[in-house]
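Next up: a single chain in structure tokens, the form predicted on its own.
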Amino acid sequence: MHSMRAMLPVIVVHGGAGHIPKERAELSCAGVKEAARGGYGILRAGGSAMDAVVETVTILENNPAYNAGRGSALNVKGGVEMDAIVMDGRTLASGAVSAVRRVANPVQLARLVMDKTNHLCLTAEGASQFARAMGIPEVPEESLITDYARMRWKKNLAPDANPVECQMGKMGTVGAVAVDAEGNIACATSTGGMINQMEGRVGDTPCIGCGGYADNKTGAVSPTGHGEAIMKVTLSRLILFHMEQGRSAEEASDLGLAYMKERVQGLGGVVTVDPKGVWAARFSSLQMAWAAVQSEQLHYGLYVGEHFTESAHEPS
């Protein structure tokens, strides 16, 4: 049995729930492993859980294989509107942005909302004004749009398109949870939203308790899946409620996901961690690319029941 010290630090990452076409599944697995290693590097050097989750999600936003940052899904008008959240379990401080445009890394803007304002969430044009005030460079929208995202958007505009099938073909939201060596907990989540969503649609990601929650007393959750379903059951907070009742990270995650499926027919997945560094990556969807690093071991998987390990130091 590990002593409590040996369990910390830990980071757990997801690259979105859904159904991933084969050719993209490998990219997705490689990406979450790389991101988990990046975040763990910060923790190993004594960095904070917050710094680690922001770095991890930044790496995923910069990777065009995911629906966040570069590679975001396109809204009904063919534009990119992104959401992100961060939360600090020590103080319950949180920052979020919704429907933000022309920013390469929404998670970093969310962090600034937490650190530099008295607000929890800034939206749309207000978020853009804040980004400019903070000196964050505006990037051309084109730089965030991949050929894959445009192809899926076009396909979904067809009158006979099956929207559910089209949603599932795109990797979802990205996120991470971490506990640092000091025992502080944090979460971060970022998304490009749903394919062909209405302009101005806000999903679960920037909503505290839905798209993420972190509390040093209980743990942290970052989810992915159908945003409207996640919001209806406030999934992140629901899972932490079960942990407060004494359930393990894994049991609590399964209970929350089962309730969401049964009550609102929603599929999704989560990465969850408790204050001792016990973690879980659970999902009700067909797939969810995930990775975790703890005690110099990298864990990862894509399908239900899959759990591979390798040294955290091997090049991916």
Ligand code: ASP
The other form holds:
Amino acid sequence: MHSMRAMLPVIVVHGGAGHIPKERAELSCAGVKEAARGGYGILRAGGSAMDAVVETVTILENNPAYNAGRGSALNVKGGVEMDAIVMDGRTLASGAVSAVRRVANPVQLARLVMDKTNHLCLTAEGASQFARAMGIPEVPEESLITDYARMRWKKNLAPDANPVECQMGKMGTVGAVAVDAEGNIACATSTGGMINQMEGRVGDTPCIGCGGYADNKTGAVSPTGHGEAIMKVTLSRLILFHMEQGRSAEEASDLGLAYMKERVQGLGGVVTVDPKGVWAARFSSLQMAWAAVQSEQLHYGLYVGEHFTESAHEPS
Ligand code: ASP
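Starting from the form predicted on its own, produce the coordinates for the form predicted together with this ligand.
Shown next: the complete complex, the earlier chain at its head.
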């Protein structure tokens, strides 16, 4: 039996729900494992859940294999507009940016919105101005665009492109939830959005209760999937509601995802934790790359039902 203390700290990470082409599956798994180890390193050294989730998501934004930061999906005009959110379960403080351009790490900008403004979300040009005021360097849009993202964009611009196929092969949005050794809980999520989305489209990610929620009293959720569906059911808060009603992190995640599927035909996935460090990584999509570290063990998987375990210290 684990004591409550032995379960903490914990971090759970996702690399996006969807249909990942076979040749990219390995990359997708390797990245979330590396990011989970990075976040856990902070927690093990006594760092906060907030520092851990921001570091983890930063690592994934910098990894071109994911739809966040470098590697973001392109909008219909071939541009990159990104959304990100953070939330601190201790105080319910939250910060987000939406449709932001030319920053390497939207999650860090979201954290600055939380720490340095009285607002919860800054959008588009206002978010860029705030980034400049905070001394965050502007990066060329080109530096965020990968050949893979451009290839998907072109393919989906074709007049005969099928809208379902359109989102297939989209590399994942990224997110993390963590509980630190003191029992504080945080979440972070970051995305380039949906492939070929309209300019100015804002998805679930920067919307509190949709693209993430954290409350020390209940737990935290970071979701991924069809943003419009996630918003319709306020997925993160819906899952925490079920936990408030006594469901486990896994049951609540499954209930939320099942409701989204049946009510609005939306597919997606989540990583969830409760205050004791009990965690879940669940999805209704074909795949979701996920990884968790707890008690020096690294857990990970990609397909439904997969759950591999190895020592958190062995780099694979
Ligand atoms: N939820 C994200 C969005 O709609 C996309 C994703 O998770 O893949 O922008």
